[in-house]
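Quick heads-up: it's one chain on its own, the form predicted on its own, in structure tokens.
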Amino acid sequence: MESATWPDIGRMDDWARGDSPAHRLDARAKAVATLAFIVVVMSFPRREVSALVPFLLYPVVLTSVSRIPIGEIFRKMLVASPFAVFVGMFNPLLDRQPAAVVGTIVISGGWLSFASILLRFVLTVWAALALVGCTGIYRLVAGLERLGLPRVFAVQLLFLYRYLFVIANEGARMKRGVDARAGGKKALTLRVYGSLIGHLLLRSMDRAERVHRAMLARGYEGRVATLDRSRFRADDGFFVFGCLTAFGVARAWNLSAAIGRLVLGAAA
């Protein structure tokens, strides 16, 4: 693919054709479970770390299943990666008051705030790639429109996943006409970035009115066809229930706390 510098977001196309458990749930079932643990894991307090250690089950889980590299998605994480970073950088500088002592050491309320931010990106993106490495864009966006998802925000849900690659090729040439012209040199100053981008926008409305009017040549309606419609099977009532139930617990007691305390029971 042109675009292999990137984040290779065309890998994720791969895994989806693949064939474990995972696969074979119902893209509903997938998203409504993936859906439930994203909101139980933003529902803790903003300092909370230790009660979000136990959330990691289930992408770990999931991934593992779907026979997914966790080394691409720890990858693609990284690119996202700074968002979050930026988001709890300050929150150390702002928040000093203590709010832990592990031994010696008293750690301050903003940097438990800060490594629960961070803890949390990793958990929500890490169970969103999973979900969409195991299910398909075309399958999950379907799948969503089943659930009542209105129609126009499904097609636009999936062109933007879509148009990823379209604006990633069109970078990639753009970049390597710049190295070429520069003879060796570093030419990616912040005058040239900004003329990219602009050249870039110009470049993507105009493949959108191409890609636009051979949709409609090859009989487009504006709505997601796929032919796999699966049904919804009692083993996909299974695991959406196991998931709500394992999240319900976890939300509701502090498992590693608990754990914890067993471990050190024992130990004495």
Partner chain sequence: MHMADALISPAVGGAFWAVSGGLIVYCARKIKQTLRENLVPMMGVLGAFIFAAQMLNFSIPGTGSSGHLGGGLILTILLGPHAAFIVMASVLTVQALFFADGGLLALGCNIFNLGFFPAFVAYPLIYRALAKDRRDGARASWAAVVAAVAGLELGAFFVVLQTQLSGISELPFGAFVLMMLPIHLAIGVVEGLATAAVVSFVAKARPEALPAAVYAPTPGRLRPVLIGFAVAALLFGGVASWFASTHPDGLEWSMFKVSGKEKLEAPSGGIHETLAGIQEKTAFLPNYGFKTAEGESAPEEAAAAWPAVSAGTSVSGVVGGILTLAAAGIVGLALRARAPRAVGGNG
Given for the second form:
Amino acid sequence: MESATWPDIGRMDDWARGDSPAHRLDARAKAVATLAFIVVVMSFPRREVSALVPFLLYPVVLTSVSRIPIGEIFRKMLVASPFAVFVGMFNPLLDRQPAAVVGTIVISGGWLSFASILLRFVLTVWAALALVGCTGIYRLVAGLERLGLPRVFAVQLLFLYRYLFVIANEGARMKRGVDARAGGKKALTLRVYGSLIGHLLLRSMDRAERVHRAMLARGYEGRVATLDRSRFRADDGFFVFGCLTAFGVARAWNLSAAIGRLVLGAAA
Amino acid sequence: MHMADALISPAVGGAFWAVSGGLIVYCARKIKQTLRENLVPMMGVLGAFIFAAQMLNFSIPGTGSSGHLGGGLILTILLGPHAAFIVMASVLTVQALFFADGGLLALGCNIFNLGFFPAFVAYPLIYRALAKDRRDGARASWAAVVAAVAGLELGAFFVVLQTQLSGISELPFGAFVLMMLPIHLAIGVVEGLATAAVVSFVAKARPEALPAAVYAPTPGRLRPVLIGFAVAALLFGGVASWFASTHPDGLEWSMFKVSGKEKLEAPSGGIHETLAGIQEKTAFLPNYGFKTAEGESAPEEAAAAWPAVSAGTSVSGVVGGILTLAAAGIVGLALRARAPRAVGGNG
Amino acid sequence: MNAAAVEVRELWHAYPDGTEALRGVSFRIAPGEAVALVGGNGAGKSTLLLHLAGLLIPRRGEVRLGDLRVTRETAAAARRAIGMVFQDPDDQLFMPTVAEDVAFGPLNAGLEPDEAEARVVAALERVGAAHLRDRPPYRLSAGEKRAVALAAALAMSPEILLLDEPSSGLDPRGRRRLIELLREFPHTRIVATHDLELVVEVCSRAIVLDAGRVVADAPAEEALNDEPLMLAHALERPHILRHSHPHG
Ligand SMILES: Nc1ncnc2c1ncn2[C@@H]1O[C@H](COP(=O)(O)OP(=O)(O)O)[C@@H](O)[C@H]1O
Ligand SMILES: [Mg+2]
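Since the one above is the form predicted on its own, can you give the form predicted in complex with its partner chain too?
What follows is the entire complex, opening with the chain shown before.
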């Protein structure tokens, strides 16, 4: 999580405020389907590549139907990719056992599993981003709370999210102030750092105190009620059922290979 | 370091989801019992503070690089273990959902690695033990550094463990450990120094903001629970992974077992062989791939040693994969073209 | 809408660090009256409002809202009688959307979502912010935030409105709109501010605080025209009064 990426969180709120069939689905339905999707994708053997490809349809459809800009999704994936790439890139070096033959090219197990890691990364991260993109954190958390997420966790998560912008702005202002006086030197000494961050911390704590007062002033007694009256409708049931069925089918049969055989068989 | 979805098996991911989920429920209960009225908004705002604090860096003398505050340890010092664990869990959730950092399946692992160790091990067993009631001075700084290092090393070790148990990466255990631990030693020292600097500032500027000895070391009652959790995680993860490795494709194995179809094929078959079997019985079997494989002598031997290799599936997999990819792209474009403009970006 | 009287008697308050913020404040405000609390930074205005809102409980002295004496036990009831607009709207607007935020109070008061929704619509319309209802509060301009915060207070159907520096951070147009709104409200209004022009336009009476004491309590124009008084308490005479009384 680098500092440069936090402001575009707000962009994801914009995506979530759109209106589309994907947006209209109940948050619980989307959360359950996405979780199932991720588990199924991760359950493939480590060298599997082709059977994973059809799973792209899920994030692609969600993203397209809800008109989330794909470029921004890819940018986020790129920023997040180093750890998976770093760990995965040892596979081709460590596992040289031939595992597949395409034409005259022999592919080692390591390359297959590396490709598989990358594909899994794209699938799972994309699905998660698409879920948040067409649901929004508030509806998502409200949905999860109905599925049993503890209320304390849900409420303070929403506070975290709400004050992310406010406090990050304070941090950014302090940073500008420091940069203006630091005369080119970028990083601070530990002492100065301690007092700057300490100030930010005290201001954050004061903020929490004032927020709490504002909540009390409006009758807060530990429970945050919302206007949300969304219900789990038949459509949501169909969506979950359809997704689970599709994932099951694609898990049991390698659809890519089947299509390939069909085409090659027809050509032969 | 965040564990990534792509490196983790459902068994390991699920096991740690269960453990972290259990811890969240447990901590949420504990928090309900506290009398600190403003705790919930305080937790949320301090979670936001952790994000914001990462925008500012300090220079690490003699190295030319810079570091910033981590999170787990200072949150525990400010809020106590239970609240801090919940805040770390939400910080990681926001990272997973918005920054694609980590991922949903790996979230349980990440919450455990980066939340459990600082809150329930490093703080009560190391920081409190070393610093006693000091928040300021050399002693508190040392305690913070040692505690931060210990917490991060434990977390890093669990990243390795989880990766190994998942069996998706080929990295050998020893090499991975040797790679991770030194990196996290450095990160831990930096985090410890930053934590100590901030805590000591607050201790001077507004001592009452630091909850004095409110958070006693982990009470005896709690320790068995925590150890129980850890052992359960290890056992569950271990057994699940053992299962996964002896049956290279655990889920499939059980699916076939349930449907009674395993008699069709050798149970150890895996999906390639199964499909090869189906292939032999279907009309559109291309023998094109097999011929090429026979023509090559080198892979033939290797192929014999690795029964899952099936050249026929590989070729059709590649062709079909590309076609499916193309189809997915077309579907996406078509839906996009059809859908009315929905995102009211600057509205 | 019932407007209620407010009475403060010999109110003292010290913060935990020892700062004496209020040192024997007394006054009485009639139902429906609009009163300004003026004074420089640190005079004790916000501390006084927190007492009136039932968010700080008097340890020495007393606060009465209508017939209700504010104590730890009655604090919750006191808060229901009050609509408070805080100085920094970001502290007050913590819910995901404007509508949810305005609904927060009514829902806590036990209203059903449909009734709460009706209150939301009415309150937002009252402040001319109906079009903002689905926006996230952190994306609003300062003036819009203030309007929504005001709506959130109105949605509680309070008898008394407390406003802490409501015009700070507003541009001239936003400030003008705020003034028009405040003038029309039938509630008992207490406005802490050092925006003296707002005082002149909205309030009939001004209570001047300095270092936790009431140093003047008089009709607004009279108090603000008293140049020595204003200067002595870190304030200045408003320009509009200078223009209307060039030789005053
Ligand atoms: N939480 C607090 N802790 C300690 N002192 C405070 C606190 N809040 C305000 N004060 C002090 O109390 C005095 C009155 O403050 P306040 O009521 O905020 O004044 P005003 O709103 O008129 O600017 C000031 O001296 C201020 O520094
Ligand atoms: Mg004030």
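Think of the rigid core as the biggest set of C-alphas that the two forms share within 1.5 Å after superposition. Numbering follows the first chain given and starts at 1. Quantities reported herein were computed from a predicted structural model and do not represent experimental measurements.
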When you overlay the rigid core, is the Cα of Phe90 off by 2 Å or more between the two forms?
no
